[in-house]
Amino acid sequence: MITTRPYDNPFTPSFGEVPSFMAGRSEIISNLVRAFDSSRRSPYLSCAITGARGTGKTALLSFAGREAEARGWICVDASALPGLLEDIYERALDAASHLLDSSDSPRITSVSMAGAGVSWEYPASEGGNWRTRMSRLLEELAEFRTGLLITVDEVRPDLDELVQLVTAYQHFVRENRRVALLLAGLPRNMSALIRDESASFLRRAQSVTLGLLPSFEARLAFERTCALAGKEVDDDALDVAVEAAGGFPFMVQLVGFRMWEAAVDDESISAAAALEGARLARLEFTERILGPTYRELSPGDRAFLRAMLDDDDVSALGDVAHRLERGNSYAAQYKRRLLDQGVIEEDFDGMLRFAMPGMREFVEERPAKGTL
């Protein structure tokens, strides 16, 4: 856990920051830790992790890598970017630069004194591909019993580099090279990406999705985190919160975020705080998580969930498909684009509703064939 000054806010609305508190991904931490520890190969040290945006995929790429480096893995954090493998294999390099002899530096063997010059000695250049030039750093590795995990972020299929890095990683794992690889990415992504015939390894890797939190975990994740930074939550306040996060991970940080600073100077949050923090954290969510997932939905994609509005809470499929104007098999197109994005979520009767907190809100506010 990550303590806080007194006051300090310990909330982290950004990027890839490691919350204070992980709340409701006990399992899937349990599972990493145990692979990071055992001797044996765990199928967890394969990892393909999808969620919505928002779900905290990134934040715990993060926290995998510090457990893993807690446990003397050597961890190397990447985005799918063109120069991936190169970029991937110089930060291993960095890493591990304590562990590796890294002199690559000439040296003086002789001196003429006739004035003939200076002789120098040259390290033997690297050589070979990408792939065999990582095997020769696991084996220097392996010399220290330590590992190498890569986690890759915001998979790209249309990506040639990660296609190339996941078939080396296969003849990694066949190697018993002691390597671990999680990717993290949206659905639908991901789903491109384990279709590639050339990445069909991953078919077989440990599927993890992130969803939404239970309410009670939001609560401990409000309660544990501003207690340990020192401060009080109220009971009126926590329902509040709870509410307005929706069982979002990026709404429980981002509503706790601006509730504690309307409360900076109090020593505890009232539900008056925490109503101006929820109304700030809708505000912000729309800007940087509802708007931009809407804008890339496709018309088809606008008009299923514009159907889904004439319903409460869940909607049926063909009830959906009926306002379409369309046949079921038409419409479960779309719902499965919608499901793949984290748009949308279905229950185990196969009934839908809207999975992101404020996105039904957002639709309905939408012209019917307009954008933002």
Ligand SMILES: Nc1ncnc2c1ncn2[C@@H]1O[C@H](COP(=O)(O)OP(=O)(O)O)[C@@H](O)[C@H]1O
Second form
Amino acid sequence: MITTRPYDNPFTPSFGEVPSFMAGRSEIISNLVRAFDSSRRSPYLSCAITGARGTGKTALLSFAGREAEARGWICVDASALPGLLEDIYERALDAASHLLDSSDSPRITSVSMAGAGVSWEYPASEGGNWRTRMSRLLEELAEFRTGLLITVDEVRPDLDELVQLVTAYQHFVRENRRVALLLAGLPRNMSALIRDESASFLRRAQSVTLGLLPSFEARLAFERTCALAGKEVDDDALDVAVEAAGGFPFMVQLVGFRMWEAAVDDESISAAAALEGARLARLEFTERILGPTYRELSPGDRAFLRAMLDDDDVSALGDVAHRLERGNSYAAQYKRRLLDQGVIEEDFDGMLRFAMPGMREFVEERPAKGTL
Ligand SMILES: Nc1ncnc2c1ncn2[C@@H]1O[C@H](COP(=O)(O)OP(=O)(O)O)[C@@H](O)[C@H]1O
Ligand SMILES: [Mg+2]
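Got the form predicted alone; any chance of the form predicted together with this ligand too?
Below, the chain from earlier opens the complete complex, with every other chain and molecule after it.
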């Protein structure tokens, strides 16, 4: 009897993990990589990345950070939380410590006998406000021709420090410093941030929306991720997996993870294993993505989605407005909100469809006035 070793599951069904095979996203990745490589300033060095929860924003930030580091950049990853500015400065110092003169770090000068009081002496270069200290750091990095990439995840419009960061960054750019800023967040938060007058510089940043992966990319993701870890996937299993994932990056990982587990002792993944994987993945996806997304929708958003259910596949805005007994401009507002949240998609002809796998069924199962 031949026994096969159960290989480690290569899928990454948790938030923020860089997948072992990055599906799609090749255009934005190659633009970023070229920007990091180039000695001239590319517009892609200032980028605002949006997309629904689970479309791969955090993974893309981390991926871009690795690519930048491989090209000699210093990379600092931060989240939009109070203390953001100091966090960025401290982490940048840390990440650049191999380049910077070590005498620049604070030194303990005395420790009181009680052990409670420690006084620090900061070298002269430590003084000044945040922007001054950052400028000094950038100057030192410039001596090594090194750039600084700052990534900020989960942006929100109500954090003053984020607006201050954007303002200071704008000055760094104007001063021709080698800096890059990649922001990521939910579409609604990003648009509110961009609307802020003080952050209006962001209107000129590259804006990237992460949508669904085309099915051939999702197929490639299943095939390659499994192949890299030593398992094959039957053709009909691939059909099942691609269909279940609906092009949604997080769902690709959930389906992949579960179907791998269902076939853990086998050399290849069968359609039966893929079906079992898809079933479990749907349950998890509902709990982790559909539920939280639906909970954030307003009654008007939900009514719009319910009005789409009368169509089998795609909906025209006029029909939805008619069913809501409202005018087109009222319906268009809700269309925009739902597009922004990645809940629906609009094709080139303006036809609308549900953009998250299983969302249609999820809405169907909600009572008309239900809150979940
Ligand atoms: N391009 C991609 N191809 C395959 N899987 C991806 C891709 N981007 C993200 N993922 C996976 O999807 C999941 C969600 O990604 P994450 O970056 O956390 O999303 P977000 O930050 O938008 O909520 C993670 O498990 C990640 O590994
Ligand atoms: Mg994220």
